[in-house]
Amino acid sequence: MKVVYTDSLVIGGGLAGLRVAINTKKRGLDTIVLSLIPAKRSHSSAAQGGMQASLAACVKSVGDNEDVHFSDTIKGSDWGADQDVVRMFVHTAPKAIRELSHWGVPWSRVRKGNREVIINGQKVTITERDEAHGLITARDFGGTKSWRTCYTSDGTGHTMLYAVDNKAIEMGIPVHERKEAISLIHDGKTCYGAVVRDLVTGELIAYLAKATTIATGGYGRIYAITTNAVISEGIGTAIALETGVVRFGNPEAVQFHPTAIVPVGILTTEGCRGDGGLLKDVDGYRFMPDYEPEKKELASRDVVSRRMTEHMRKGKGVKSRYGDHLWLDITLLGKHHIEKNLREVKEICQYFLGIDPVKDYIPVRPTQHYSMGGIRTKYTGESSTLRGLFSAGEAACWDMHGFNRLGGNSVAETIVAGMIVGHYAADYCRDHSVDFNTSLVEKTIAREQKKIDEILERPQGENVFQLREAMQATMMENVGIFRQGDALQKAVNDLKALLKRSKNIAIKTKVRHANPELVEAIRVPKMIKVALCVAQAALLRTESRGAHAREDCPARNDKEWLKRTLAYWKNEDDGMPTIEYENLDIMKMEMPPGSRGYGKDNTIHHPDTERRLKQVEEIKKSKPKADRFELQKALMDFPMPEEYRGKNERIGVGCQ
């Protein structure tokens, strides 16, 4: 039995995982990162549009601050987010982006003087302030009151990932590549590390650690068409779920991005619309102002996706062999802007569609994009039910997105959560001594080895690729943008049958090393469990909130459903997850539930909402001379590591 010991084990080599590792390493802790692939090829590199932080440098950002960013994020979440966590996030984001600048991210900058931009389909001249020249600029994104999304053309994730990975290399943090965690080592109370399979040799290795952090990204690949990388299969979430004690928070909260290209589903960034691009139908008609006259194409992502789908249902989609789609028009931005700020979009269109977006419309339709759900954690990033297990980034339900994520908040979360969760993981390592039980380690490895042996030795059985395709088709057809009770029940029934069949997988290639078929045989049953959690949670939540849109239950029902879903897989042989709920306490909210401002407000309000609104007004009236910091603290004080507690400065206003 091969055993590797470390203080901090990070599973996942993307932005969140690397940033956690940097913080534990700088505290003097031995740190190891596990990655399926070389870190610089992580899915984090696919983030195109930008990272939100309230710097307020460009002229269209004047007046932006943490309060505005907080308000936008809570509204975007449809009041499903943890408001303490959102406060931590918006307070730290400006510090994070400036730190990245010092590490080498070449953020696009303000250039003083006049420049032409496209706003609401019209060319407008704006004048950037002389004193802002050279500061980090921002572009417009959906669901925000201010231009807040900082960017490097449309390759933001790429530049961020290279800078952060280079920092990890500089600090001497080892990244063990081609390694996959297939099970957590735990005793039901404390996590001690993971059983890891070497994808090249097939060897099982025990990685033992004081703190284990899962940062493996989302679970988009449970769907047939997704913008997610092929490695975004939810395995990190699944191995936590399989402990029987870790909670899978808000699994039904799945976001569809409005503008993925047809047919392959590759993303065209929200920056296309943020920079002035328009959505058009089969007639070349710009339809979004009819649905959302205020925000139009820059309504929140879940809203735009639903409006696009509604419009296609009315017969206004463009017919194609791949189904209906709509057009994204960025031709009005001009060749110079596209080749400078949207060059990756242009290359994608040329390579995959054979078109030039400088002069051609881009065929798009909503496609699965992001998982708001994940491993439920406390504000520290630690699981509340398994000590020593942390999670960050898209793999986590930290929970700053609630039921819908704003564009630019995810790549920002990877860094900010990495900073904060890394801090608390380091604290945990400092404050806890661990006695590793070798018999527990041996038992866990033996169990996982037995599962692999059974797959290899089974003479005949289920085809793993057929099971995977059936799962993805079921999710695509029945657990999509719009959801119905009957379709969700069908999805649950189909997935239950697939899970049962997955216990009898047989493979043709019998080798243990470098065997993609064996990799699939290990992963697919875990993916089906994740998919079952998504479908069952969606079936049980009889309301519409954020990206979870039930056509048979269109109201947002705060009275009955202002709660976070918690899914468990209590016993390994269970055919279904156990679903429980965690109430959100309105009386502790800085920003009580209200209207998001899209379409008709059909909210069924919670009885505590009016009480809290009155309480908030009384607090404000009692402090007429308080500045915004004092007032915010009186409404809802929030936790924060001391190193990130300092106020953020902005041009012209200092720390105001």
Second form
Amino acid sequence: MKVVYTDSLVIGGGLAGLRVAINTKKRGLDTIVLSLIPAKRSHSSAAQGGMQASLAACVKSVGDNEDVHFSDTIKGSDWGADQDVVRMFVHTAPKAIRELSHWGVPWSRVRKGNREVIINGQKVTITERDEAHGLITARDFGGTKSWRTCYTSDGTGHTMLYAVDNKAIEMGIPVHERKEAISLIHDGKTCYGAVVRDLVTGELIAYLAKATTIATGGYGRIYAITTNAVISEGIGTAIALETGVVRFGNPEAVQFHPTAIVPVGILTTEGCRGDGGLLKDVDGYRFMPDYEPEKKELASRDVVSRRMTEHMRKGKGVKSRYGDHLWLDITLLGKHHIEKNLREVKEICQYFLGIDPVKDYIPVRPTQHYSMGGIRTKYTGESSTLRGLFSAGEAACWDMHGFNRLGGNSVAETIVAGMIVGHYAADYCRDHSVDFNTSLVEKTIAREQKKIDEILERPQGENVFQLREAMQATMMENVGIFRQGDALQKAVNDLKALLKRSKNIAIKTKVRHANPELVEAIRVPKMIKVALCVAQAALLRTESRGAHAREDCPARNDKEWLKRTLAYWKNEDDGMPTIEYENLDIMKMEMPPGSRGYGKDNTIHHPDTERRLKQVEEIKKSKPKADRFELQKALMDFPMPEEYRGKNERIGVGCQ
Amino acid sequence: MSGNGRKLKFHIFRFDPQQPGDKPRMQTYEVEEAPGMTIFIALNDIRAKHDTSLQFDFVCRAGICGSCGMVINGRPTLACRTLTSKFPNGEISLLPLPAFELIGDLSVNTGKFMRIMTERIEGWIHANGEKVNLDSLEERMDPDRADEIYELDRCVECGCCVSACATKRMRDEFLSAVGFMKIARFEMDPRDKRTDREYYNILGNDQGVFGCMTLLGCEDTCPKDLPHQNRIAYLRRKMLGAARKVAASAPARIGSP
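Since we've got the form predicted alone here, give me the form predicted in complex with the partner chain too.
And the full complex, kicking off with our chain again.
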């Protein structure tokens, strides 16, 4: 049995994983990162448009600060987010971006003087301040009160990932590539590491660690069409689920991005609309102002995706052999702007569609994009139910996005969570010593080996590619943007049957080493479990909140549903997940539930909302002289590692 | 987007170095073309329907991550964004990128190469140990300079330039264009405090920029259209200047031209 010991084991080499690793390494802990692929190829690199942080340097972000970012994020989440965590996040985001600047990200900068921008379809001249020249600038994004999304053209995730991975290399952090964690090693109370399969040699290796962090991204590939990379299959989530104790928070919270190209589902950034691009229908008519007169194309993602779908249902979509779509028009931004700030979009249009977005409209449709749900953690990033297991980034339900994530908040989360969770994971390693039980390790490896042997030896059985396709098809058909009880029930039934069939997979390629079919055979049953959690949680949640839109239950129902779904897989042989709930305590919220300001507000309110609103008013009245920091502390004191507590400086206002 | 249901013929390099007795060979697969089909779609189709053992690497499938470099009809490029409709006679040959360790079939170990390259050139910002206060305003940068750095930072480490490099094929230790482009990127970044002398120590020999034969396969094949020719010429001049300075300070070691 091959065993590798370390202090901090990080599963996943994207932004979140690498940033956790950097923080544990910085504290003198032995750290290893596992990755399916070279770290720089992680899906983080596909984040195009930018990272939100309230630096308030550009003239359209004057007045922005943590409070505004907080309020936007809570509204965006449809009050599903953990407000403590959002506070930690908005406070740390400016530091994160400044640190990345120090590590080499070439953030686009403010240029003093006049410049022409497109706002609401019109050319407008804005004047950047002299004193802000050379500071990090920002663009507009959906669902935000202020321009806050910092960027490098539309290759933001790429430049961030390169800077962070280069930092990790500088620090000598080993990244063990082409390694897949297929099971966690645990005793039901504590996590001790993972069983890892070498994707080249096929060998199973036990990686034992004090702290294990899952940072494997989202589970978009349970859908047939997604903007996600092919590795975003939710395997990290699944191995946590298979412990039987780890909770999968809000699986049903799945985001659909308004503008992926048709048919392949590759993303074109929200920056297209942030920079002034418009959505148009079959008649070339700009329809969003009719639905959302205030925010128009820049309403929150869930809202825009639903409005687009509604509009297509009215027959206003453009017919194509791949079904209906709409147009994204960025021609009004001009050649210079597109070639400088939307280069990836231009390349994608050129290579995959054979069109030039300087002249042509882009065919787009809402497409699965992001998993708000994930491994439920405390604010420290540690699992609420399995000690020593941490999670960060899209894989986690930390939970700063609730039921809808704002554009620009995902790469921001990866870095901020990496810093904070990395800090707490390092504390955990410092404060705990661990006894590794070798018989537990052997037993876990033997169990995984046996599963692989059975797959290889089974002469006849299910075709794994067909199972995957059937899972993806039912998720597409029945667990989409708009949801209904009967369709969700059908998805649950389909997936239950597929899970059963997945116990009988047989493969044609019988080799134990590099074998793509065996990889599929290991992954697909795990993916079906994740999909089942999504479908079942969506079926049970009989309300509409954020990206979870039930046509048969259109109201947001705080009275009964202001709670977080917790799915877990109680017994290995269960055919279904067990679902529990965790209440969100309104009486502790800094920002009690209210309206997001889209469409008609039909929220069914919780009785605590009014009580808390009164309380908040009283607290505010009782402190007429308090500055915003004192007031915030009085409303909701939040935890924070000491190293990140400092107040953030902004041009013109100092630390206020 | 074209697609007339024609039959495509894929001639694919097959070899599993871990399988005792296996020998490199070409294998042909027929695939029915679909509208908008890319090599990514076709290869997945082949794997699911014809040959489940076929190895290849894709991640983003959007031309962003650099995983899928391979030699397509004789030219190293990204497979994910290559449309099958580009090939009028429907014959497509696929080979793994040369100059990298072969994992199997079309899969090569670019990750190992790139990590070693980054360590060799110390491909990170050398800030000379300045401690930054993350609460304060960031250091300012000229907006044009930031844009110029981004231009070079767009490299996706796909390895096409390495595979297309004749010098690299003759000299195993040759740093190659990807390394030059990285150095060019850090050299223009005011946050990196390294001197020309330090860059010279990395680049100033036959394994570095002076070994380049200027055949410019890198420039021809770079999927991100990075300015290889321009930057390699720039680095050569720059390093020549550095070499003169080194020569002036230690003539016995370097010698004069």
